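As structure tokens, one chain now follows by itself in the form predicted on its own.
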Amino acid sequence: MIKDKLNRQFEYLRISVTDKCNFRCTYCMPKEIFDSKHQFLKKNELLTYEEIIEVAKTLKPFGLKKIRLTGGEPLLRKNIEYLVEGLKKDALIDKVMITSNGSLLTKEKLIALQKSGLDSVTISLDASSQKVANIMNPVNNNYILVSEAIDNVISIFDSVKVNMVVIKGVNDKEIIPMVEKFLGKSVELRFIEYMDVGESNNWSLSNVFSSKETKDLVGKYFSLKKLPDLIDSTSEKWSIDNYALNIAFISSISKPFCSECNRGRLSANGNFYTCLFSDKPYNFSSYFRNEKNNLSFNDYFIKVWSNRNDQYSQLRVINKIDKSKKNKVEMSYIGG
């Protein structure tokens, strides 16, 4: 085990396998910026599956237990089930998960992912209607296809997490319809406060629909019961009486969880970030591409993590400011 300056252990790694996505969600990859002129990473810049597995194997002795594969859209990488299998069988990672927009999650792909050892699937869906979904994501949006993917995940994995980013005045009227859509299904519907990740989404505190507002709204229509939270969980969970659906709240803006943060983030080209709101990358790829380094990879990681003191969201709340850092890495680059 290794701890940082705030006594936080390293246990969880989010890995972006590509910076490309076939959607253009306003809070992540607004189409005005990520257009045909945007320069995405070249194929030879991406970490290979073998390199990603090697990173996981190397970090396992430091306490790594969970890996989440993200993007961009991770299903844009071909044969990603081979990566999942390697992380489970070769790197011996306890839990391997994936977050996707669902558009490419066919039943056949889900079966292949399950056979490879994938433990769970999270799908992003920000509205219950095609009309509002088109506002949240005006490119390649197929609401029906994503809804089918959610049902397929439930049929194969028994349950699914659904992420909904709530933006005031844009999709907050969809909160109750989303709850009603999943009431009878084995879904954990996670309401996520709109976050100031990166520099491209024109974030403002005035656009945040808080978790408390969401919970109070749902509480007007349904009877809620608090569920126990895991020690390292980023969400607070509630059950709805007499229904299969559970709901959860991720409150990075109003109730930061920096003090329990045990995760690092690896970009598709091998840069390591110690915080979602980071502006400083650490080059891991050089250690797997025969470049000269003063330290071994083990010693380098120890230095990086032991000097970590990130608590961006916490400081934002304490200092009562909208933003306290510029030039933050984009969400699509490190997968949220």
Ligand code: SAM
Contents of the next structure:
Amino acid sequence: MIKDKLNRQFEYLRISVTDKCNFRCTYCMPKEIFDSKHQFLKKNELLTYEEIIEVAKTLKPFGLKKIRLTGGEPLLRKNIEYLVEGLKKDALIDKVMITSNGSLLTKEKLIALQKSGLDSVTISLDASSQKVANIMNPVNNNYILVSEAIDNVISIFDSVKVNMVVIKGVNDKEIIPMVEKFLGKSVELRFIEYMDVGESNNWSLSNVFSSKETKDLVGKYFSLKKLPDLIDSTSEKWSIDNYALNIAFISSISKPFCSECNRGRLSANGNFYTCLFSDKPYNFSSYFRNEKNNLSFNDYFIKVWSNRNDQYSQLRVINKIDKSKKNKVEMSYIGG
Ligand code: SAM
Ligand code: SF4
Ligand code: SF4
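Hand over the structure of the form predicted together with this ligand; the form predicted on its own is what we had up.
Below: every chain and molecule of the assembly, starting with the one above.
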């Protein structure tokens, strides 16, 4: 096992399978920037499923246990269940999960994904009303479709995680309605602090509705009980007395988890990043496309991971980020 400069072991790979999406969430792909002129990756630049499976197989001996497929919208890639099957049965990855906006997750697709061995599904939904959902994502009347997808995931996978990004003054009034919407269901509702990923979403600290604010608000209406922290989990979880629903907080801004960060990220065209906020790609695709390289892939990966010292969110807290650098990669490219 190799460790990075901060003694962190590699275990978890998040793979963006496409940088395209059929939604335009304001905090991720603002429609004014991701418009018809935006240059998305070309089809022949994308890693094929075979190449992705090869990457997973090669990284497994380094400790890789979990893979999350994301994007962009991962369901825009055709037959994504073939990729899941390869990762589970060929690359023997313990846990393969997917995060999706839910709009293309039909019942048939979910059944195919379950058959392929997919372990769990996370769906993003930021509001419990179409009106506010449309403010968060102005291009798609998504609310009913996504709500149906959430119910279908519960019926096929027994439970579902729902991601809600909370932006102050925009959808914080939806926190209690979202809790009420899922009270009786086998859901983990995850409140995510709005993050400064990429350079296009005009993020400001004043727009962050903190986990503490959310927890205090929910605590006014419901009796919460803290659940034990799981090793390697980046969220704090709470149960709500007498209800099936659990809630969780992902506090990347107010309580960063850099010291335990065991994840790498692979873009759809095969660039590896050692942090969500990185601007430095490591070209993995050349190794899986038989291009000439000086080092073997194993030596290259050992070099990359053992030199890793990222802790962007931790540095943000103590105001030590180099703000002159303006080339962080976009969330839709690196995968959330
Ligand atoms: N399209 C899929 C979806 O929305 O679930 C997968 C990709 S999306 C980039 C993955 C996750 O990142 C989503 O839950 C989304 O809400 C979250 N996300 C995107 N931009 C964010 C930001 N600026 N701050 C916090 N979370 C963000
Ligand atoms: Fe698309 Fe997901 Fe980004 Fe929304 S958060 S724009 S659904 S990639
Ligand atoms: Fe990991 Fe970077 Fe996020 Fe810290 S800021 S938790 S190092 S991805």
